[in-house]
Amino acid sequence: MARVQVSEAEKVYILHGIRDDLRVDGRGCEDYRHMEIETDVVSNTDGSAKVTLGHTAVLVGVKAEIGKPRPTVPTEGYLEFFVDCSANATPEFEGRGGEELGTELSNTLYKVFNNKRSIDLKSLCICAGEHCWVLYVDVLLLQCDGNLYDAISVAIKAALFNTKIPKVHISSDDEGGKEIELSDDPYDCMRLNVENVPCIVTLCKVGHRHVVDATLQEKACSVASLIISVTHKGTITCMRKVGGGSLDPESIFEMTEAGKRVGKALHAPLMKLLEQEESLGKKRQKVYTCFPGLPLVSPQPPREESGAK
């Protein structure tokens, strides 16, 4: 994970201020930095999304394969992730430096969203026991600025909803084999039903407070974290616990209700703006929206202009 040198001085002026629910940039101790979210952003995916928070940038892209079912869930398809730590996002990812985190977040992301819980994975599935959809999805870490757990699920979700899986038919031939086809018509695709996706909600102990989307110079000044995914319903699917501090009972209560509030929060404008974005087919443009104080400005068609008569 980036880090970044704070001096005492510095410690003591943040510390102060979260105390007092004012934090360096002005936001409050539940408040999201601003955000900003494309979809449709690569060419050559099924699904791709782009998310900066702050000054922390995420692209994911989900690209579908026909693959083998696992043996003990044989009806159902299943999720693949990988994280890439790009030496540009910080000077210490160049060479080896970004394996280590790269294999965590994927570990955490596969605990999250590869389950029944989260996706359909039943509706991935083309025959019992010998085809299915896998989804690979494939993460880059753009820029580092803290917060890197929330930004990329909020991109994963947005991909996912982003995503056109292509429409099979199955069809015999003369020796009693299945074949598979694909439909080449972009527009007969299958969709997939992302409301209970979940969001993470990562929670910084700072001092005797917490506070969500922690940048890094509020990250080196926090003792321990807890990363929470919480679905629209204000459900916890996933809790976990980071950093070499340690959190006593009644703070990680705190920071269970806060995350869950916060979460369920996050999710209904973020569909709605997804939504708004979807209709305007070609003519979107970035949506820029603020969590969780959620003063949203809906994406605008681009005007035309009026060529000189």
Second form
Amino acid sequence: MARVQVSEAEKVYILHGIRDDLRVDGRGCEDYRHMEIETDVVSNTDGSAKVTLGHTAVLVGVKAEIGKPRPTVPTEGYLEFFVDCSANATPEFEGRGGEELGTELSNTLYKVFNNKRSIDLKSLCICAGEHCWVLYVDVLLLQCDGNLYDAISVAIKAALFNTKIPKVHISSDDEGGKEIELSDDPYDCMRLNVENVPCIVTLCKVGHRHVVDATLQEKACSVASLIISVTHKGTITCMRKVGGGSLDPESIFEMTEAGKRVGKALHAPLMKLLEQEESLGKKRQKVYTCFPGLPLVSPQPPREESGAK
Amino acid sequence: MAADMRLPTIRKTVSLSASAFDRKDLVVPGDVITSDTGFMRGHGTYVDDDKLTASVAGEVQRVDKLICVRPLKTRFNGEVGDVVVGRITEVQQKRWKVETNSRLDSVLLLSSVNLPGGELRRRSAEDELTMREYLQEGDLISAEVQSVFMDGALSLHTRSLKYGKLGQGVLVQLSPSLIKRQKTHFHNLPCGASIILGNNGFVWLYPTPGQQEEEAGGFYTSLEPVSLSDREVISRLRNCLLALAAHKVLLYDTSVLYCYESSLQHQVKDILKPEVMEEIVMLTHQKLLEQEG
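Based on the form predicted on its own presented above, generate the structure block for the form predicted in complex with its partner chain.
Let us now look at the entire complex, which starts with that chain.
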């Protein structure tokens, strides 16, 4: 992660501010920075979203491909995650610098999102044991200014909401072979139910209190943080501690309670915004333009309308 | 607690002077400055088809036959006498390396700081060994540019009581082009906080010190908690600075103060919302115009 240097006196200032519930930018301990969300930004994906949170900016693309279901769960599709840490975000990511962070992020995202309680994975099944939809979720970090997890999770939820998977028609010929036909009509598509998709809330322990949506400076003052994924009902689905420091059980309890509260409040405005954007349709003024040359989607052969056996 | 989410909108920067487009001295890369071959090619320009062309976006400056373009978006090009705010990145033999937003790290020599115990103190070998006790990596300092080396690196000095190590406060990093050059860059604002507008675009906001601190050579920092009211003023000023910078308003004591006054009807955390930012900057613009007459 991008590092910033903070002097001892600045640390003391930040710590005392958080103790008094007034952070450097005037927010309280449980306030988010203002967030801008735009969906359908990359034309060559099935669903995409760009989220900016303060100066943190992430772009998420979802691409649906036909693949083979995992042998252990033949009736379910699955999600794959890849996080690309662009060197545009910070020079530290140059070369292989961002690889470690990328793997860490994608592993966490896999844990949080790829289960049947978050997304109805059964709806991704085309033909049990043989074909299913695989959703490749590609995340591109454009700018880092703290709180990557939360921004990414909101972007993923928005992108999944935006995802349109073409309807398929299965026909079997005389020899018992099956043929999959994709619908040509762009409006004849399947939408995912994102109701239960969780959002991630990161709580940073700074001094004796904890804050949500920490900036890089605040992050530099914290010893440990707790990553909690919360659904719209306030159910915690996943929890992870990151950072070198330790947390005592009492503060973990406090932090999970705060995480539940904040996470629950995150879903309603997000869904409202997404529906509002959807209702605007083509009238919406597009702000973020994505260039086709951008290496956002991992190179894969184009989808064909081929009859697989 | 509620999160503020919205769709992005295209926003124009607030500007009351529409004449900016008519100004001939503002150029973008590729603009022909002159086709007269009698001029000399300076920084930020190149010759294309015998025409002098701008290679950066900025303001054209002419000195006799030499034409330069001073870029608007740039790193800090220091000049002797500039006030800077910087962060120590390295402690070396007899010198500190300081990050000052210029192309190369600046140096602060041990011989150009005031050590505790008077100006005329001799620097011994022990001082060299205890340099890290005065300033260590990550510490912030205010200083003045003493000289500029051949390669453009800056040599700083803190040989005055107003310079030295910075204590509690907030650093805001902005573009150096936005800082207006003035007689003094240290201001005690009437709203209850002090500000150092570094020429390098680093702005330091701190609570106004009560009484002059004792003779500590500027290396003493108080770690006493800052009062909540001071904090609020500092946070408000910080957000105001960011709002002004987002709309490219020149920063000096008056503009900062007017922006602070315009922001008082909003909560501190709301200042950074785009529409509030626009409104505040608009008000500031008006106040500045009125003041100019």
